[in-house]
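A single chain, nothing else alongside it, follows as structure tokens in the form predicted alone.
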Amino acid sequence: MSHRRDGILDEKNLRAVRPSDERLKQGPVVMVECVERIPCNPCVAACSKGAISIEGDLNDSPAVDHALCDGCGICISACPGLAIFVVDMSREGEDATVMLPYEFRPLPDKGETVTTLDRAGEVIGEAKVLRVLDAKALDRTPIVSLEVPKSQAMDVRHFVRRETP
């Protein structure tokens, strides 16, 4: 099914924005999952490395030079569409890190276990919150870093907090 019908990117869309396996193993890198033709470019301005660009028409989707990206994640909070994520598959062991935007309150706590969701909102599993960035410079879009199994890192795109007693 097309993202035009259900809002969920299909495999073809994801292949177009996914860094190479080799690049993923080198360290944190951005995935810009923006495929809509809309006039938007704050991610371009946010990237101090010049890794994100829009060539030509402002309505075109941003392109990422993954070789220039250092995975800092500043672009995550700049995206009004919440379509930017950073994935770090370079960690030793079975886990990866996924940095994602989170615009709900209260924010999760470092060390908290959360339930992870895929692009369709389906439960994938659980993750540990590694870090929560909530700085004024992030323009009210905190960035949450999750520790997830590497096998799920390319699919985890949101999370929900568990009920607390």
The other form holds:
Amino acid sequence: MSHRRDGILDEKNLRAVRPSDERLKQGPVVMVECVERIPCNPCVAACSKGAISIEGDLNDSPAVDHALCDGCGICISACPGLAIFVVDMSREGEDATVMLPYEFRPLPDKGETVTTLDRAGEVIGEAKVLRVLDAKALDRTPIVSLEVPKSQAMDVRHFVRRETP
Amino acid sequence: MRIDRHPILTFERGREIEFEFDGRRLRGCEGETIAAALHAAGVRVLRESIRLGRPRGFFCAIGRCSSCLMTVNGVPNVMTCITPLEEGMRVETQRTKGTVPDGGHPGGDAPADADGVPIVAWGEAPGESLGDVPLAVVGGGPAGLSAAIAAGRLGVRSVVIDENQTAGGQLIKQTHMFFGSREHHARVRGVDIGPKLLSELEELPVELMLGTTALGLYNDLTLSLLVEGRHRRLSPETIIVATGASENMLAFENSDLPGVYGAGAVQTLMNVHGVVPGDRVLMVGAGNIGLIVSYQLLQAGVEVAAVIEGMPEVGGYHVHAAKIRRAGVPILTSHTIVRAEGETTVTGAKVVEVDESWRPVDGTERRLDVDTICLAVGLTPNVELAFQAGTREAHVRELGGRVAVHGPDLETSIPGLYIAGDASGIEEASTAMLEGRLAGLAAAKRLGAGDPAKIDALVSEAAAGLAALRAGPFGRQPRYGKERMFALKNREGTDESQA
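We have the form predicted alone; now please give the form predicted together with the partner chain.
Full complex below, order starting with the chain above.
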């Protein structure tokens, strides 16, 4: 089913924004899940490495040079569509890291275990919160890093806290 | 219920005060609207319909729909959605049309007839004159403020009139970051753009008249205003009508029940006043507004049972849909609402799948357990003021209905009368700001302010910005609508009903 019908990116669209397996093995890298022609470009200015570009028209989808991206994640909070994620598949062992934007309160604590959700909002499993960035420069779009099994890193895109204090 | 913590907003509430509602003592916060205070106290029924006595709550929350009229301190027909709460106010459910109390007519000291209605010559604005001004802008939203700034930078003295207590229009409830590029305030949250525009105004010869309603516009460009309960006249040389839009209603059984709100009303309640509309919401409409407000509901801690959309596809940006989808909100395309359930307020909703001809599919009807139904089914331009002055009108579907015919410089068929923002065709705040700027520049040029060559350069820049925003697939509709509109403007003297 097309993402225009249900809001979920299909395989074809995901393939287009997914870094190569080779690049994924090298270290953290961005995944810009922005596939439509919409008038928007803050991600371009946010990247100090010049990894994101929009050629010509403001409406063109961002083109990402994954070779230039170092996975810093600054662009995550710059995206008005909250469509940017960073995955790190290069870690030793079974786990990967997923960095995602999280505009809900209360924020999770470092070390907390949360329930992970995929693009359809279905529960995938659980993850440990590795880091919560909420600097002023992020303008109220904190970045949360989750430790998830490598097999789920391409699917975990949101989470819920287990209990809301 | 009030929102305690919010990821984006902090609510600076006034001190807690007491007021009276139908003889009960209730507490609210000073300065919030009467309707918001009542909602926070659990009161959703504000009046009864005059003929059938059906319960009514507010629908638009921006002083447009008249669904919230109540009797306040003995005065009937008070728009409680925009009237600030005061200590000791006596608020009563209104069941009749109401009668105007002695001396309560805004004509005030004008000569009056036996019923107290002021006697005014036909075609003449009543009340004392506030004098002349080069430019009057009606509406202090993104378009109006941008217009006053653009003209003010060229030295044009102006007055911005807005019936709300706060300027900024609908920007004050937009918690998300704007799209576009830097020149369109991209990456800045809407709530932060209003204050930016207002601080720019401070340096300029612009006077803000808040809490002031523009009641009428005469064809000599005299504005009739309601200032502190009294009629006043203002005679500007040029006028920019930037009155925004009203939320569309949708016809379904019980659609008048309290608990059926416009998406803008829900935003006002939760993002301006910090009061949640309910516990569980059905969103009707998956355009950008429906998707964005659904996300804002989640941020306010409210459950969204589903977003339904009659069309087979989501109307808004995928990125907005993705945000709520991954948070577990179902998006049901090809679905419509059949009826709202409930006696005095919403207790549920029946939805059904529809085929390509919008016919219900047998056996697909189901009930959703919700206490709030939020309608995000489009907007209609607020054009009454421009029409009163006698501008040519045209119905352009792509712009949201009937609008005043205007050219690329936003001038209507009446020289010196401009229209900008949603009032000139439904788009969004980013385009409204650029249209406002273009109208402000055109008015300045007409008034002979500034260097014409410099103005032309600024016009080209703003026009290029507008073109960029409208260039993509989501801009196709307004782009086409505006093209049709400009073609109509060129055909001066032809009958627009043939268009």
